[in-house]
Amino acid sequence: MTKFMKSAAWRATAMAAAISAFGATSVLAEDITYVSGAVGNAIDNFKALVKPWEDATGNTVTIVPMPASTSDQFGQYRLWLAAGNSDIDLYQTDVIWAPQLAEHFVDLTEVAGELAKTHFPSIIESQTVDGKLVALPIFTDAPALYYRKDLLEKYNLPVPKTWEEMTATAKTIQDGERAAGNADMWGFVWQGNAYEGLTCDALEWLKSSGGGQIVEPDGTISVNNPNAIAALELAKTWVGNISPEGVLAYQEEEARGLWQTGNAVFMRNWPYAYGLGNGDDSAVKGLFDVTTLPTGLDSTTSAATLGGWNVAVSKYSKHQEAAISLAMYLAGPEAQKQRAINESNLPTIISLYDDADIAAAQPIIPRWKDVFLQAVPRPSAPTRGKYNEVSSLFWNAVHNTLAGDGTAADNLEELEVLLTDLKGGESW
């Protein structure tokens, strides 16, 4: 264990600790390569985020942007790591990837011991595999229902509580706005492309309707049930009705793009879209709010897929100490606070939800606690290394249903068979 690792365990809850523990004493400046997906203005924000660390340590950070699709990111990460690629020092990782990629990452349990205590325990636990902390949380995620408060007021309609109410309200306002001359208005935009994002959306429909979590925490395959079938059949009615046909190719940015033109009543999206929606170039600035996602007709439970991003240090990095220093900074309070203020990212450090500066700059963040408390995890824990295949099979079954290629009942019955074959025994 290096001197840096021993000292950082108790001093790294602020950037100065990470810097004093390593970077400032480095004889030769190092360039750290950081790979990450990118949505919105994430690249520009990241450059500003790491600049204090660069200035203080003399090191530099090169970001390698990846496609916004988390499915594409995971595929590329797995190829690089399997090859022992030493060109990448740090990976920004989805909350669900820890069990699948753990063997390729540095164990941060000891070095991040004190810092880890300041984060939500459940999130630290999600990044701990076989007793090893393989990634540090940098922000968490849970989606919400964005709604045009001006249009709800105009039509004297309440914020919908159920998916059925949302469907009816979206149709009423969409038709009214089109009759008034806006032929481009749609009722609801979301993520319908065949990728991980659709797994997130559809899991919310199922869970909030009493249809389970695809695979339950004990490993039971639960996806083929009447409530799940009903939830998918309702979603199918949205396509071409309150959502454009093209929604079946939408990811997060396509949904946000249409929303920010002012041509959607409702949107399902992650917290990053809140700050961008209130930007000076947004047609909906000041006109919208967010709430928890709707429930099913016979349910009182909302469900928001637990997301979130972490930073992991590659075992194959040639600059591990500098990479750990940067990881500690990014997971620490200063960087998380900056992200919260500038990008409306949800902190994983508990105390930041009571930070006055964050509340003043992003008053939505303290309120997002209600959304976060309704979060439901994807079944990566019970399915472990097979999660990626589970998710792919699920989103393809859902996408086929939405596109009219088979009924929800038929597609979920077939999915159950495929998942049973994939499981292959008593446990995953």
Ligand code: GLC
The other form holds:
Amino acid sequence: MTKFMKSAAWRATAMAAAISAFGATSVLAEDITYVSGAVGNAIDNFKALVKPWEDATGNTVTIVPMPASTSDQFGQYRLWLAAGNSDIDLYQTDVIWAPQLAEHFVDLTEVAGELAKTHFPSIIESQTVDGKLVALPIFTDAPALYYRKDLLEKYNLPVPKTWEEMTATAKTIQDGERAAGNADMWGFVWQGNAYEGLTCDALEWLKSSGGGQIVEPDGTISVNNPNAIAALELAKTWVGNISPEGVLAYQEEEARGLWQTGNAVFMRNWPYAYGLGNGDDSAVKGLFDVTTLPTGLDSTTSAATLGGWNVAVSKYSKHQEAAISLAMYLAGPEAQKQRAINESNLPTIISLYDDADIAAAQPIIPRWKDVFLQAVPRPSAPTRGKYNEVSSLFWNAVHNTLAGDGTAADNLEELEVLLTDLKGGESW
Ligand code: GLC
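Alternative state: the form predicted in complex with alpha-D-glucopyranose (GLC), after the form predicted on its own:
Entire complex below, previous chain first.
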């Protein structure tokens, strides 16, 4: 057991919980239920991740796996929380949910005070609603453009800087590889399903094209503008051309699946795909690198949507103190380091960006610090309790456009009307 673990706040919390709940003489083990959606091998790794906490406290953790789609998770969690479900102690929560679910979670401001100071302040702030720290960050997220080094070299083409250049390069290499006998080759894979992931991808197209961020930080609905329209029209040309028609049903894992068989030149995905892409079972091991997403119409701005995951303690939990201790452990340096090394997830603890073991195992991590620090947040703060509806109206307008159901101009005009209705006045 390391020095940190002996002295760690999560351990002190666990001990205090055991003593106050059961009396110093009869410390009973508790089983903590943790619900989480996941991509990659996060569920498989979870057992090993929580083992040090289980060993130190005598408690056990049961993970309840949820669908990979954050939108599906949100729907389910909202039902459970509204019903005051006491079977679930901890929820793994998306960065965008804090304002919508805050009332159901325990305030961690005091207990996590010292630990919170070791995290990036902006991430702690994203989980703070009306002065209440509703969840503790366990990793942050900002996407990359994954590219095949070997193919760019073979065709003597540079790493593309703009979306137009990426489109042209993807097409050249796709056509060349198909002519050379690989009929399954595609230029670009991404997340086109009608869900939160499409909101992330499309926000990047808009923002990098000078088309704003759907709803601006001051609450203004900005989505219906010429640059946003042009960005969506370009993305539409990808479908069936450099991206399979099926991309309209792709989430993160479908994009990674095709990429890892070696049948894509470019992929937009989050850092979790980096470690997996270099795994022994990956056809692209050692053949790819990452760069920032391309710039758009104004040719200067690259935009990455800010993602990330947290752990929140349910107000309805019957094991609150042990659950808080587990949350502190998962948000602490040991667990974050393990997650960084095994899953190439970006830590939220500042010092881990100088950790030599992490840099050696997953070189993307130190490189991605500035990318996530400059990432664009989705408008979950200004639209507060209405964010989920805002996002689903947006991803539907985008999905319809990509599927050829209405032009970008018509769909964004209609979206503006719907969002204005939803806002229902001066403020959200
Ligand atoms: C990633 C991000 C999360 C986002 C999701 C969309 O998991 O971390 O914030 O909502 O992708 O699919």
